[in-house]
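Only one chain is included here, represented as structure tokens and corresponding to the form predicted alone.
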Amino acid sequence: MQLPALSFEFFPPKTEEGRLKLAATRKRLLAAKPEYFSVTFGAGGSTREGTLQTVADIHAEGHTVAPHISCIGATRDSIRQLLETYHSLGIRKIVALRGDLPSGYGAGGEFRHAIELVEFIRNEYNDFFEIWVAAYPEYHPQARSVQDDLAHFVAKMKAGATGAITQLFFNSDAYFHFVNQVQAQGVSQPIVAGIMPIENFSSVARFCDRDGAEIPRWMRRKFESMGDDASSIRSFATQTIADLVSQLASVGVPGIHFYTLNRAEPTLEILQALGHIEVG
């Protein structure tokens, strides 16, 4: 199957062993010919140095990398310093997010929303950076209403975002409906589908329940019915996500962004099921 542009997301490892394992993961994922890798940024900048190191490692290998920048709790000077570091390296793609405050972290910083970060980057660097932002097909869990969430997203895109990457979803209708809604309000930039391979269903379910991503009832019940049958769970998870990606690709989604959790195998198995890469 012909797939759209692929990208893979990592979180920064905390140890030298994790750094070496992630390098090996990247090497395996190169078989899928990704357009770029992205690297997350911890709540309140808690992984700042780890993010910088991982970004530098990927850049040194000659791959396109898109560091995340979260602005909550940050100052303009700290964001400016971070942007200058990436500018000096020649990194031109970033993911601009509001981010979450770490537990126990008090109010502070000079940004409240991602739109302010987008505006700041455009004012400081004009068109040097591609700025990718987050989208929530099933709406942001903290949004006061659907209308407020859509209005905020549209404003963020009109403030200068290059495109958006969605929160993970398992219901393609939610993605299509969201895209139709924002396009009707003048958004023309690409909205890339964020996809999470399922390796540990209970962990994915906890994340979805916390962050407002729906797991269809039929899918949840099917996983629950398999108990501890690891082989059946793995096969069902791979085929379910492959079917979702196939459906998205068939209608011309502009890109697929895999949340890898620093693991190569689950993503590669999905791409193998789709015939995008060879088995082995």
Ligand SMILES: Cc1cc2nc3c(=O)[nH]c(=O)nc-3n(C[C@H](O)[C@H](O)[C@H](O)COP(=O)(O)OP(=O)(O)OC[C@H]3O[C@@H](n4cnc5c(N)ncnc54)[C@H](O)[C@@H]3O)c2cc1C
Contents of the next structure:
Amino acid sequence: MQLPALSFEFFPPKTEEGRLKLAATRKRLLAAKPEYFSVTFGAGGSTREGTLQTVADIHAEGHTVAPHISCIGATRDSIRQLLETYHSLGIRKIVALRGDLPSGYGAGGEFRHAIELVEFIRNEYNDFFEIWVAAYPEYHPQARSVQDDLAHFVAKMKAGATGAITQLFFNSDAYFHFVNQVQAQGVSQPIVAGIMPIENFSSVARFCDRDGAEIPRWMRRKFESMGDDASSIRSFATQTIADLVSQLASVGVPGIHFYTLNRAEPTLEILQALGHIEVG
Ligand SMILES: Cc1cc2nc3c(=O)[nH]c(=O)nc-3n(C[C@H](O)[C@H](O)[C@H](O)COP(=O)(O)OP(=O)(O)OC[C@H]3O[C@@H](n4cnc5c(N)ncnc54)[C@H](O)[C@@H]3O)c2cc1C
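Given the form predicted alone, state the structure of the form predicted together with this ligand.
Below is the whole assembly, all chains and molecules, this chain first.
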């Protein structure tokens, strides 16, 4: 099956061992010919050095890399410094986010919403950076209302975003409905589907319950029915996500962004099931 552009997201490893492991993961994922890798950034700057290091590693290998920047709790100066570093390295793709401060961190900072970061980057660097932002097909968990959330998303796109990457979802209707709604409000940029391979169902379920992504009842029940049968869980997870990607690709989704959690196998198995890469 012909797939759209693929991208793979990593989080910055905390140890030297993790850094080496991630380099090996990257090497394996190259079989899928991704358009780029992206690297998350802990809100409040908690992973600042780790993100910079991982971005520099990927860039030094000659691959396209998109650093995430989350602005909550940050000052204009600290964001300017980060952007200057990326600018001087010739990195031109950024994923611009608000982020969620850990509890007890307090408010502070000079940005309240991602739209302010988009405006800041456009003001300071014109069109140098591609700016990708976050989208929530099932709406952001803190949104006051659906209308409010859509209006904020549309404003963020119109402030100069290149495109958006969605929160993970398992219900493709939510994605199609979201895209239709924002296109009707004049958004014409690509909205890339964020896809999470399932390796550990209970941790994915916890994440979804917290971040407001629905796991369809049939899927949840099927996983729960498998108990500890790791091989059945793995093959069902692979096939279910491959079917979702296949459905999205068949209607021309502009890109698929895999939340890899720094693991190559689950993503590669999905891409093998789709015939995108050879089984090896
Ligand atoms: C692809 C992707 C990658 C991510 N990577 C990271 C990462 O690296 N680091 C990290 O910390 N987090 C990351 N996140 C999580 C993200 O930071 C959180 O979900 C956060 O809660 C929202 O970020 P946002 O950029 O969508 O915020 P915003 O666009 O600011 O929206 C957040 C909320 O505020 C509301 N809002 C927006 N503008 C306004 C306004 N002007 N007035 C009032 N309300 C408004 C929105 O409706 C929404 O409810 C990622 C999410 C995605 C989908």
